[in-house]
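Just the one chain here, laid out as structure tokens, in the form predicted alone.
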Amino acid sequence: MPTPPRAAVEFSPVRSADTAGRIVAEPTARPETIAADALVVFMAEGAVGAGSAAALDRVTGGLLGRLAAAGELGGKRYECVSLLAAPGLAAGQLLVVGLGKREEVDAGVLYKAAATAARQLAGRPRAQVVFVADGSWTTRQVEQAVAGAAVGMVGQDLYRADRRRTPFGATVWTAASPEAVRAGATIADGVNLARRLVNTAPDDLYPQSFADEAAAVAGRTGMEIEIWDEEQLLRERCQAILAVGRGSSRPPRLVILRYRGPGRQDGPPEVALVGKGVTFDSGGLSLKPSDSMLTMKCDMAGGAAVLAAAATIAALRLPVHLVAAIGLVENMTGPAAYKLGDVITARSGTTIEVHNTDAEGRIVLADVLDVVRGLQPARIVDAATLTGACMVALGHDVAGLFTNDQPWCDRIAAAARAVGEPVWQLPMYADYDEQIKSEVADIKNVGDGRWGGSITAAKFLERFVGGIPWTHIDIAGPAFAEKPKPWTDGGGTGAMVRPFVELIRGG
């Protein structure tokens, strides 16, 4: 009989009920001896004779080598080859996951490869699945593989009686340290929290219920939290947030989270995370067509990423003084809805002429950024599903970066690429400032015409950071997958949670 697992991640303070089951580290166990529904091994192209794949090839009497020689097993990236009743294994199924070219394997590839395997296996209930790490992987690579597996087994079917994905009862990682497994599982819980929030129906997730969720997460992770209701927003002169929320029967909220890590008790925050939390965006009086409105429950994905990243950072006890702020509104068409031609006085005193009520996210963030600026953080980064123009420029999978401080932007880009989330920087030339000047107010909320819309939106936000080093991340494309991919179901992706955690871990 196999030895029972010893180092288990029973509970993470980030974790919610719909995430992965028990995640176990068995660093010295022989994977072939563990009774499981499935055993997962990773293999680079042409690398049957290397790493963990070589060990499994020997155990199975050269089976993997024979399949590779016959062209049935190539190690192509994210290709899954399933073998039943493989000789020498206590597991009922062996799943070989391709990693592509060995020299191109990094943490991002391992995250997606593990997620692909888990997603395939989670198509039906499984009590236990064993993943075999490779001794050549770095700690960060192990963490991302663990995270990927725990994300891949969780689907978007929150409201289905017959779910398409069933998390494993237990996931066992061999040849991986308990510390790396524990960190990877915690990161996965953050990603899955963000995904769940994005996938929740807008009638269930609205400003107050999102704030309630944030309060519960803060309580579990030890973060401090303030929630500003409409009366507090009025006292704080947050007229921009209030204007966008006027058309809804559900009033806006501002959530402010604070985390002080080990050794970080006094002084201003080192980093501020800011998120757009439009829990549903009808477009307001500039009403969206139905096809464009259908997925607008995802317009709070920036806020979800900020909450989930802050919770993960707190759960990992990273040494940083962090503040996170999320502006929460519904953009609806009620009788008090803000109108084209309105002039709003933001908290900073800047006046904003409204030319399009569907350009609401930047108006909300104007007040949130001003609140954060008053806390005097050393650096600010915001995440927002801000513009369709960014998707025109970069497609569905790449986030756009905009900055007033190149070294800060470079650190964020490096963190994103280190965990396999693609980003690309767009320019912030001063000439774009001219496009948001208004004839009747200080600025207007859209540029001149449709061209360069993601840049003019970023130039709008820049007005409210007061010269603090700042980077804006437009996640309109990668935040929501309209179709499934090998490593994820459709719906919320949890974009920017892992990069934010990596950013803080990188110092």
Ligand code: BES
The other form holds:
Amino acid sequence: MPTPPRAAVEFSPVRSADTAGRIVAEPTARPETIAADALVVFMAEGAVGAGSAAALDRVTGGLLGRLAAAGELGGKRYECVSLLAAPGLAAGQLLVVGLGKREEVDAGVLYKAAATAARQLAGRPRAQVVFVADGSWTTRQVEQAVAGAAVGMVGQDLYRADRRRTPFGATVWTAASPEAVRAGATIADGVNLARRLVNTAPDDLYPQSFADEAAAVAGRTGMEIEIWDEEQLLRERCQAILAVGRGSSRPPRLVILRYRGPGRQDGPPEVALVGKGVTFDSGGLSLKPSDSMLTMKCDMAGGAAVLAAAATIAALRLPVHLVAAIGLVENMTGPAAYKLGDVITARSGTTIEVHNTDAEGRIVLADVLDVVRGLQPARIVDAATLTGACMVALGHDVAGLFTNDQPWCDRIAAAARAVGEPVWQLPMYADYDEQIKSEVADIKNVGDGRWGGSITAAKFLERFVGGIPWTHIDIAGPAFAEKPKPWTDGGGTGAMVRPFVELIRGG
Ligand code: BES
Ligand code: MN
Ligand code: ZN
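Mind pulling up the form predicted together with this ligand next to the form predicted alone we just looked at?
And the full complex, kicking off with our chain again.
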């Protein structure tokens, strides 16, 4: 008999010291014996007799079964039923969270269900909360449930004295392996890092302060980091990044992270992650209306996802050689701001006529993609809050995919779906390339009119990847939630952190 694994205290290097409480695995402990503020158990629709719900029904003397028979407990997806002082439990409260139809339960559903329960319980301070995993779950499912719980208890209230969410002092997972709990906690720290960066006020998070955050997390997770300041950007001919940044008193930065996993010392990177890091998008001289500008601190969400995913991948010691590059700019209207009609010579040599200073993300990414192309990665994937048009096409929840390489795009879509983040591919229709041709320069930074705007933006980016297999993910919709959902407070969502980690793990 192997000795039972020791309870592990989880605190990943992705996490800055102040965030989401300890996460502990108690693989063999009996949940009913653990003193806690609350005990969370998962239940599929009508399935009070199955899995850990059945076990809890037994120890509570058939309480769950009676509630189910009375129609009070159905297991509907994300429905939470809370019971105080249930018999047979050391915990003060039992929370049953519904999973919906049993055959539809997957890692993504478990992530959201655990997050829903945690979010509800985190409405008040709790010293300890126990989550009961189910023996039938796969390792991936345990990981995503653990991640969901640790994300759900963190809110967007960074600046509120009276916090809406208080992370539990400790989260205990029973019937889960310490390895899966550790991985899930690390993934959650990645998602919460991306969320915190997005939720930070734009006057606090600007190109240099984002780069400082990147340097701190790189140091903790063992990544190499380069930060190009404006002089270095000039030496490197990154005129496109510099042009967009000229209207701001906060100069632009380019962050390049490199992680070489076990057994990956030489050769070019296997994957390059690229992120749009516009720390605030006023629109520039093509100024946004006030209502559209309010949430534009979210315009660095692609960069945050890329930083957080790279940090998580490094903390998990995944066997990959990865680079991540984030173009950091504040798009403002200062006296030196770039203008409509300006022609920018991008690092690649391509000349860009500026028709709209609010189409700044693609201009920034032109240089970031060119820098990355020079590193000759086997594959590139970028994440960017690039176009409102993508939200018109796909709504708030679904990210748009665009590619020059179908197998690469398919892998990314599969990774996203495996963790429950919806994505949908849009066509890189060849004729739309005509729309970005300019009379004055090689290309212009908008299409003809607004129709198909997310595709013309992707066609623009394609010009800078030099034929390397590449997929662009437009996360303008999913990066930021204007309203809360049952499983998450509003604000930054951490979209694409889990898909990127899953992508590198290879499903
Ligand atoms: N950052 C915006 C896109 C965006 C909109 C992200 C809403 C998240 C929510 C981007 O820089 C932008 O302004 N795009 C313009 C492009 C247009 C001027 C061609 C847009 O979508 O209107
Ligand atoms: Mn813009
Ligand atoms: Zn933007």
